[in-house]
Amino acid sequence: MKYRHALVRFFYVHIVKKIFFLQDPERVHDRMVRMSVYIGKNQLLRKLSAYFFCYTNPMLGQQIKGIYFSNPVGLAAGFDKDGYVYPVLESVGFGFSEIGTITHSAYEGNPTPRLYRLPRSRAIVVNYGLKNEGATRIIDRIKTYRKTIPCIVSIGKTNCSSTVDETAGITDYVRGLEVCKGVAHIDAYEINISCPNTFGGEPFTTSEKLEKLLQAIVKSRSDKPLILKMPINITWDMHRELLDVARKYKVWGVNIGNLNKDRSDPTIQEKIPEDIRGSVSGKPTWERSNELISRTYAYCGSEMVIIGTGGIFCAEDAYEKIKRGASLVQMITGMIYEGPQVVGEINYGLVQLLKADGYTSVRDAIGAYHRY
C-alpha cells in the first residue's frame, strides 16, 4: 500500500499540484468537486480510487457514542459544501465525512476571491461565507445515497443582514436544523458557531449567546448528537465558559477548530495582500487548536468528544492531536498541499505509530499526554 501511496505522492506532486497551482483555486476546486461527482457514480472508479488511496486496519476503528468509525481521520466542512462529494469519501480512506456548512436559506457566497494560497505558510486563505445551496435542497441530495461511512452535517445561519439580529439569527439556526430531521444518512449536527466571514462576525461565542442558541436547539427537540464548531482565536477563559455552557445542555462533543483570523500571526510566513479577506486555515492553525485540545481534554476528560481540526498534513500530526485528547480529526488543506492519497498515508501512519508506543488500537491513544 505504501508504495502506490508514493506513486500518486510523486504524480501529484511533481506535475498535478504544479499545475493546479497556477490557476485559480475556487476553479480548481469546483473542478475537484465535479470529478468527485463523477468518480462517485462509477462503481469501477470507486474501487481503483481504494486501490490507490485506502488504507484499513481495524486497530483504527472506534465506536463512539453509538457510532462507528473505521478510522479516525475525517473530511472537514467546507470542501464538501453541498453533500455533493459524500459516496466517493469512503474510497477515498476517509473514516467519516463532514457536510456543509449549510444554511436554512440558500447563500451565494462573499464576493470573489474566496480562496488565496500562502504556499510557504502551508495555508489557505479562505472567504466562503457559508455559500451553500440551502439545507432543503442538500438534505434531499444526501438522502438519495447509499450509507457508507458516518456524516456529520454543518449547520450554520444564513448569511445575511437579515439573521444579524441575535433572535432571528437563532430561529434561522433552528430551522435549517428542523430540515435535517428524522434523516437516516445523518448521524450527528455540527452547529457552526465560528464562522468569521460573515455578517455580524461570531455572535454566539459568548457563554450567555451560546446558552439562548442552545435552549431554542434543545426545545426544538434535536434527534441527533449535537457537536460545537469552535472558534480559535478567543482566551482560555472565554472557550471554558463555552464548554460549560455546552456540558450544560449535554452536547456530545466540540470541534477545535475552525479558521484563524490572526493575520500577525507568526506562522503566516506571506504578506497576505489587503484586498484579499477572509481567515486562514492550515498550519496558522495548528499551535492554536492544540492547546485548546489539551486544555479541552484536562478539563472535560472523556465526558465531551472532541474532533481535533487544523494543520495536519501527515500521520505525525494526526497522532499529535489524538494523543492531546482528540478522538477523531479532520482535515482539508493537507490534502490540498500533499494530495488526495495523504488520508490513506495518514492511516498507515498511524498503525505504525500505535505500534511503536505499545498500542492496539487508537482509542488507547487517546489523551496519552494527560496519563504521564
Ligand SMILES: Cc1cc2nc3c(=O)[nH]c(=O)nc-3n(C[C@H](O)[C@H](O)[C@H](O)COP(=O)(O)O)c2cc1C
Given for the second form:
Amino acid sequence: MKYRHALVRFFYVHIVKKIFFLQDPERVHDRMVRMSVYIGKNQLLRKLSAYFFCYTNPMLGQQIKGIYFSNPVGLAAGFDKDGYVYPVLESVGFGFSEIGTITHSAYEGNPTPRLYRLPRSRAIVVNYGLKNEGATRIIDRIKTYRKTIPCIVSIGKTNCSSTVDETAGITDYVRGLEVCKGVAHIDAYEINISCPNTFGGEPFTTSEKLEKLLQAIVKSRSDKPLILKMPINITWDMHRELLDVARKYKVWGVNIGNLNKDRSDPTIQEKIPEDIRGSVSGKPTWERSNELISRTYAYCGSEMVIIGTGGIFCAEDAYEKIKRGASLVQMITGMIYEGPQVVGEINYGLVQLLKADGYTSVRDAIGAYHRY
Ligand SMILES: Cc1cc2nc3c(=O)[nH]c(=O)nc-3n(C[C@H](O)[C@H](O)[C@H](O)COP(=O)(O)O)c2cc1C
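I've shown you the form predicted alone. Could you give me the structure of the form predicted in complex with this ligand?
Full assembly next; the chain just shown is listed first.
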C-alpha cells in the first residue's frame, strides 16, 4: 500500500466513517455527491485528489473492443445516478465510470428509507427503485463535461405503473436510448434488466422477453456497444438462456451482477427489519456473482466482455473476479466501507498480484483459472 493511501485510509476508517455511520446513509451519499461536484469543478482540488487517491501503471491498461481503459476498476451504477460525479472520477483513480441507472422519465424514488447499512455483513440494503432526474436532463448535463475516462450509461425502464405492460416497457427503454444517441461522451449503454425494486419487478429476465427487448433496441439502431446488467438470483440454466439471446443480438458484454434479492442469504449476518425494503449489495453478492462470472467465461470465452461486480473490497477481491473471467470490475459498497482511496489501493495491489504471478499485463490474467 502506498504511504499516501495508508494516510487517507487511517483518516477515513477511524474518523470520517465513524461520523458518517452515525448519520442517515442517503444524506451522507447526497453530501458526497455535492462534494464531488465541488471538487470536480476545481482543477487544484482535482490534482490534490489525484495525488492522494490515484495509482497508475501501464500494466493495468487495456484496449477492449476499441475502448481504452487505463485500469480495470470502475464505479458501478447507482452512485452517480444523475451524472453529477463524472468530472471527479478520474482523479479518484477510476478507470471508467457508469452513470445511472437513468430512465426516460424522471422518478422521485421509492418511499424512504431507501438505504440501510448492514455493517457486520459489509453490505447495504438498497431501495431507490431507479430514482433519477430523467434522461433528457441528465444527458444535457453530461454533454457539458470534458471527456476523461470511458463512460457507460445505464438505462432502465421508468419506474411507474404505466410501463409495467410489456410493449410500453420496451418503448420506454427505447425512448431512453434515443435521448442518449449521438452523445460523444458515452462509450456504451448498459441495459439494466435486473433492478429488483421497481413496479412489475424484473420483466425482461426471461429469454423470450429479453429477445423482444433486444430486437426493439437493435431495430432502433443503437449507436454504441450494449452491455446487459444481469440479475444474480437466477439459476445457471436461466442465465445461460439469457446469454444465448445476448450473443444472438451481438451484445458486447454482461455485467455480473446486480443486488442480491435473497434477504435470507446465509452471508447476511444481521436480521433486516421487516419495514426495511430492498435488496442487498456488498459481500452478500460476492459468491453468487463469482460463480456466474466463472460459468459465463467457461461458456462464452473472450467473445463476451464480462464486468465483474459485487462485494469487491480489496485488490485480492478484484483479482479473483479477473481470474474467473472478468475483463473489468466495478464497485460501490467497498468504497463506502473502505474509503475512496480503495480504488488506488486496488490498482496498486493488482500490479503486485500480477507481478507475483509472472504476468506483465492485466490482460494476461483474465480467465486465468480456466487455463490450468
Ligand atoms: C446505493 C446503491 C444504488 C444502486 N443503484 C443501482 C442502479 O441504479 N442500477 C444498477 O444497475 N445497479 C444499482 N446498484 C447495484 C450496484 O451497481 C452493484 O451491482 C451492486 O451494489 C454490487 O456491487 P457492490 O457490492 O460493489 O456494491 C446500486 C447499488 C447501491 C449500493
